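Presented as C-alpha cells, the chain that follows is alone, the form predicted on its own.
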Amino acid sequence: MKPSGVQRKIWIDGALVPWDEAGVHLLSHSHQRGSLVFDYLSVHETPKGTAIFRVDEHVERFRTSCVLVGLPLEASADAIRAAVLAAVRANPGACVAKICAYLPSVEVDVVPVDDHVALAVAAYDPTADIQARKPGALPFRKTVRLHIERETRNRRSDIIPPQAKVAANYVSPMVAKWRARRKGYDEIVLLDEEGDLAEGPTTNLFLVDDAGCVCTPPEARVLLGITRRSILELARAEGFAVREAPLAVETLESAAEVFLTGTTAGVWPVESVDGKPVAAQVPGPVTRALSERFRRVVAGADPTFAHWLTPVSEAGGRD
C-alpha cells in the first residue's frame, strides 16, 4: 500500500526504488523461512536539522544479528551507515528507518543455494504512512497495561539468541501478545529460560525498587536494546543507582515504578501488571525524570549527549 501523500523510496542494494516497486518473490527464502534480519532506528527533527539517534550503535547491532543468524552480509559498517543516511535524506518527514538483510532467492531447502544477502533501508512515518491507513489500528496509549506471559518462553539461547533481531524470533511473542490483547492488555513481558523476567516482544523492561534503584535484566538474557543502553547511561547521569541483574517475577509485582523502553516507545510508563495498579502516580518520579531527559536528548536539546545524534546532511561514508 502506497504511503498517503508522500512519494516514499526504499534503498535496495544501492538504488532508491519507489515504495510500490520494492518487492520480493513470494517464495523467497527469507519470506518462507523467517531468516530476515532487521534493525529499527528513530529519526528526529532538531535545531540542527534532521538527525538519526545512535546510528552507529544500531548498525553494530544489525551486523551482530547477521553474525548470530549466519547471514553472510558483505556490506561494511560504513556502507550500511551511508545507506541509512541516504534513505532518510530521500524521504523527508520520516521518523524511523528500518534496515533489512534478507535472502531474496527462491529456494527449496532450508539452507539456500544462492546465499546472496540483499540490503535494504526504508525510511518512513509509521503512523502517517502505515497505521493511519489500517482500519481498526489501535491508538498508542500513554501508559501500559502489562501482562506477565508465563506460558511462552522463547528467550532461550539454545534456540535463537535473544540478541538476534531476526524475523523468526518474533513469532512466539506475536502469538502471546495477540492472546493478551484479547484480554485487554497492551503489552506482555516474557520470561527467560530460568523463569526470570526478560523483556517485551519489542521493548526492554525496567523497574524502580523502593530504594529508587533503576533495575533491569542483564544484557546476556535480552535484546541489546539501544534505548535500554541509553536509559542506563541517562540514569547514571541523573544520579540514580543502577542494577543489571536477574529479576524474579515477584520483583515486578512489588516494584515502586515500572516502565518499558524501545525505539518506538521511548520511555513507556506501566500503569498496571496483570490488572494490579503499579502505583498511585504514573509515571512515577524516576520514570518521569528519565523520560524528560530522553526527550531532551532526542530533540537535540541536551549538549551532554549531542554525540548520540547524527545529522542526515553528513556525508554517508567515512572510508
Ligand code: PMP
The other form holds:
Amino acid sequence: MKPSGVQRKIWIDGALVPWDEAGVHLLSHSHQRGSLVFDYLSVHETPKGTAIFRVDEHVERFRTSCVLVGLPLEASADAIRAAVLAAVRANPGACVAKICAYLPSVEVDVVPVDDHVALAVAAYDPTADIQARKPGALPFRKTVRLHIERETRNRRSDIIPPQAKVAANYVSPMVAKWRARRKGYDEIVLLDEEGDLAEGPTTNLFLVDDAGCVCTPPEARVLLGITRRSILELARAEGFAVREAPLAVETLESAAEVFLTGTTAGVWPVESVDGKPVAAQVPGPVTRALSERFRRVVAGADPTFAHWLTPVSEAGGRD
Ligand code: PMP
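What would the structure be for the form predicted together with the ligand, rather than the form predicted on its own?
The next block holds the full complex; its first chain is the one shown before.
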C-alpha cells in the first residue's frame, strides 16, 4: 500500500496500529459481504478540554446495530467506551471518531467459520486527514440543494432495518445519491416503503410547517440519529412544538423551512427541493435558532446540556 502520510493511529483489538497498516484482507468477510457495523461520533474542543458528544448513546446504538445484524461482538459497552476515549486521546486534533465491528476472517460462505468480531476505533480529522488529500473532493456547501429520490423498490425495512448502521445499508443510497450528484444536487432524501419521507443517506430530515411546528419522520422509519434526538430535545427546550409522524412528500414541498441533521452536517439548512427554493431566506428563523443552540451545546457553552459532552482527559473518562 502506498504510504498516505497520515500520522494517526487506529485502535484495533487493544493495539494502536499506524493508519497505513490498519488493513484487512481483500477477501475478508466484512469487505466481501458488507457486514461491517460502525458508528460515527463527533469530538469537540471545549473549555473542559477535548470532549466527545453523547458517547454513551453512540455506543448503545453501535451495540444495537451489531445485534440487528447478528454480529457476535464480545466487547461490553464500558470496553467500547474506553476504546473510544483511548483512540481520541492517542490522536490529538481529531474531530470525529469511527467505531467499527467487523469480521476480518477470509471466508467462503456468508456464515463465517471464524466468527471473531474485531473492534476498531479511528479518531481523525476528516478534512485534513482525508479530504484535503483528494484533489477531487467537493467543498462543503453551507446550504443544501436537495433532491427527492422517489424510487421505493429498495426501501425494504424487512431486509435490514434502517436502525442498523451496517455497511450494506449504504449501497442503495449511494446509487441514488451518485445519480443526483450528476444532476447537480448536493444531497437526497429517500422515501420509506410506504412512499413517505424518510431520511438522507447519512442525515435525518426535519421540516418546519406553516404553524412553526418542528416535524420529523418517526423512529420506526429511520436511523435513530443522535443529532436528530438532540435537536428534538433542543427544540422542546426552545419552546417549539415538535411532531414525530409520517410525512407525505407534499409536506416537504410546502414546508416553511427544511433542514438535515447528522454528526458531520450538524444542522444543515436546505435551500431548495428539486430545484424549487424553500423560502426567500435560508436558514429560516427556527433552523437558525436550533443550529445556534446546537453549536453552543457542542462547544461546551450551554450548561443545561453539558452532560452530553464527555471529556477525554483521564479525570473525565470512566476507564
Ligand atoms: N441516517 C443515516 C442513514 C445515517 O447514516 C446517519 C449518520 N449516522 C444519520 C441518519 C444521522 O445520524 P447522527 O445524527 O447520529 O449522525
